[in-house]
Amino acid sequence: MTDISNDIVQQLDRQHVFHSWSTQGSLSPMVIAGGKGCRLWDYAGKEYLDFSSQLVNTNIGHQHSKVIAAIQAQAEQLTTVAPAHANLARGEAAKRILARAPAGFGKVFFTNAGADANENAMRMARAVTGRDKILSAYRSYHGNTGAAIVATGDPRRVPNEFARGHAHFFNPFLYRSDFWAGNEEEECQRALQHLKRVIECEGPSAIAAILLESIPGTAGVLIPPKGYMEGVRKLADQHGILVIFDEVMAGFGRSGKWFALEHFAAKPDLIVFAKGVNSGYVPAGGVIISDEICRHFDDHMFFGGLTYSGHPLAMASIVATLDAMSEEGVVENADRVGNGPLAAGLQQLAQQHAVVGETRGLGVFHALELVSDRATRAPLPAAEMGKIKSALIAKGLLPFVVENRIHVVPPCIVSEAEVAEGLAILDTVLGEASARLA
């Protein structure tokens, strides 16, 4: 079709598509026609520098030629197969994931996305321990399916609380401390004491697992203070509780390492992944299972399964993505550029603009916390955030905006020149916002 336009695509969407997390009548979705690397464009030729990685998943960038070629080759050979059969692409994908996981993990259970990966990790924990309850943080997001949305801490769980056996606790966040902490050491100690009390009050013998994002993403890119993850592991071990690390957003290069858990000395029993494992080219997720849990299921039935578990097209895209990331030094680039010019530039923005209360992050996983008053740390109102988002898009930067934050999360392949371009747009727009609040 040569007569496609933004208007035609948007009209088609609004007539027939029901969108997630939305009031349908007020939507006006941005139209995207294509992309390459860190850039996207619409049918009018308007180009955007993608500083959102869509939903923080296109770690390898858009339209990577090797990944596309692998999907095409697999489609020509075998497009689908039941999960009960052995398939080369699935075995190779699992082998590559395990090669990058910590020692002591034996197998991978594949799912369709991060939400059902969390569902099955919780199911495994309950099966192994014989316990029912899952503890998870209030500042978290684990997916939109039945138990995953109830494990989620943010307010979207409230209309969806139909699953049983969930309790929440406050994870550390010094900038908005729930523990009246004055420094990271106090925040860590008090958060661990709080978790200890929650475990005691919920009944240690009733708790199957503690589910934590290694670095909470949607909640604000919250880097755990030194010693916190290790403290959680110690508390869990004292009571025979399993630990699940959700690496759906933070994994596969996002933090400047293959897994964000590598920043800590704590090792979980189960690792949940999705998004960056193949940049979302074909839906895929999964659970990386420790040797001990694998042994349990050698002679115990696992009551779970999915028609598309280990779908060949998804598996081929995982193999090609992980190979390309290794060959091209993508994780190293995320570390060098993300912890170098990107982090330094964001720190400079925080110093220059009164609207920025704090910047934090690792690799290409950062957030700018925007405030209307630095002294009180009052979050910037939604109306002002809307103006900022619109201004960024108008200037050609596609942001990831959550509440009063701009999550700065470009693909792991982002160049220093692209970082400079994105920071310049942020500088202009944040300067305008600061002037409005002066």
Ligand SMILES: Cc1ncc(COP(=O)(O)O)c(C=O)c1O
Second form
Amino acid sequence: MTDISNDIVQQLDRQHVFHSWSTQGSLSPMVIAGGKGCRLWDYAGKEYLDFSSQLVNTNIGHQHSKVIAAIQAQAEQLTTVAPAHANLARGEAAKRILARAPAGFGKVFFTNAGADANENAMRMARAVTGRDKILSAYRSYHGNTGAAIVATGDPRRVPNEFARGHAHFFNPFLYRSDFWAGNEEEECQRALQHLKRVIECEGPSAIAAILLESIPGTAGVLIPPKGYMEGVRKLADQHGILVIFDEVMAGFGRSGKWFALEHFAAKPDLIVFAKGVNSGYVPAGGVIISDEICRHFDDHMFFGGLTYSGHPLAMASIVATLDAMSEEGVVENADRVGNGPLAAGLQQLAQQHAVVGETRGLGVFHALELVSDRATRAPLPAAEMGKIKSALIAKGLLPFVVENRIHVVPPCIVSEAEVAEGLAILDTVLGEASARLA
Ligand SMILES: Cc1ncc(COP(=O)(O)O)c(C=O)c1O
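For the form predicted together with the named molecule instead of the form predicted on its own, what are the coordinates?
Let us now look at the entire complex, which starts with that chain.
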């Protein structure tokens, strides 16, 4: 093993691996050899503080010993089993997920990841209502499968629009308001009025569900204004439309609560999860189903299934992850450290550095919106974002960069000392970027 180098791993990758969302010819992927907690390292021994949680999924950190032991134990006992059979790990995983869900949710349907979980939630909504259309937000990401990518609002949808029955609406985002709003209340009311009009124009009786992220993540960590989610629920109820909350990124501790929906009074009919449920140690996702929808399927066929629905290795990792998160106070840590020193530190960076237009977030789910001009809010150009990303990585901080934003999304276990270390690197690099602007 000692003769493995970063170069060998990178060459192997470039010769044989086809990457997601990329022009293949220009890629130079970073090599990761191992990790523990909030840290990763390469074969040359260079360490990185992971402020990306990879794709915002390693909520419990890298290589948690109890989760690894549970996967190993399950592998010894039974590595795979058909979804039609009853399996202990699957039942235990579903029970634990339901224990964290709001009251009134009865069962869990397991999938391989977040996209196919959204796919199946939309299918359930269509089956229950007998309606076709799904409304979802332009500022959203719901995954890269047939209907999930078409439900997605961001531009990755456009080359992939092969599913039918989807319409979109603008969701609230005051900093870049699509409604000319001057404050959160105006943004909320105007966004709801816009949604009301979209529902009317799309035909309320044709709409099966409104699908929305509890906190849109990839779109920029957009905390919905007070009253928005409740307003969406009310509009849906007026027309017999179901509500699906996508908690794939926001769920399982990320926002400082088990589910981000706990920040609102509105309850959905279906909750979609993946990522943080087992920190991605084994691919897994699913749909948490309300009692009412469960009852519908008591005597109606569900036309859906997957060979690996409730795969035992994934299920064992969910059981161990959720138990460890409870025992170790991981969600409480995300709340305390995320809403405490992390949020305060980011506010300070926003005050100190001209390149920061806004910081927003909850728990360990934050975004720094970078601008070339605070007055016009012009997004920082891609070339400048590239320089910032390279400088952060060179200084040992692995960031999650999307468009003109740095998403600050460390694992939920991040310590105060690690937050201080990450903020110090951000401070230096944002200071250099602000100086280049001047
Ligand atoms: C909110 C949301 N939904 C769905 C997905 C898709 O999940 P997956 O990539 O596991 O299919 C993602 C992935 O980033 C997401 O952030």
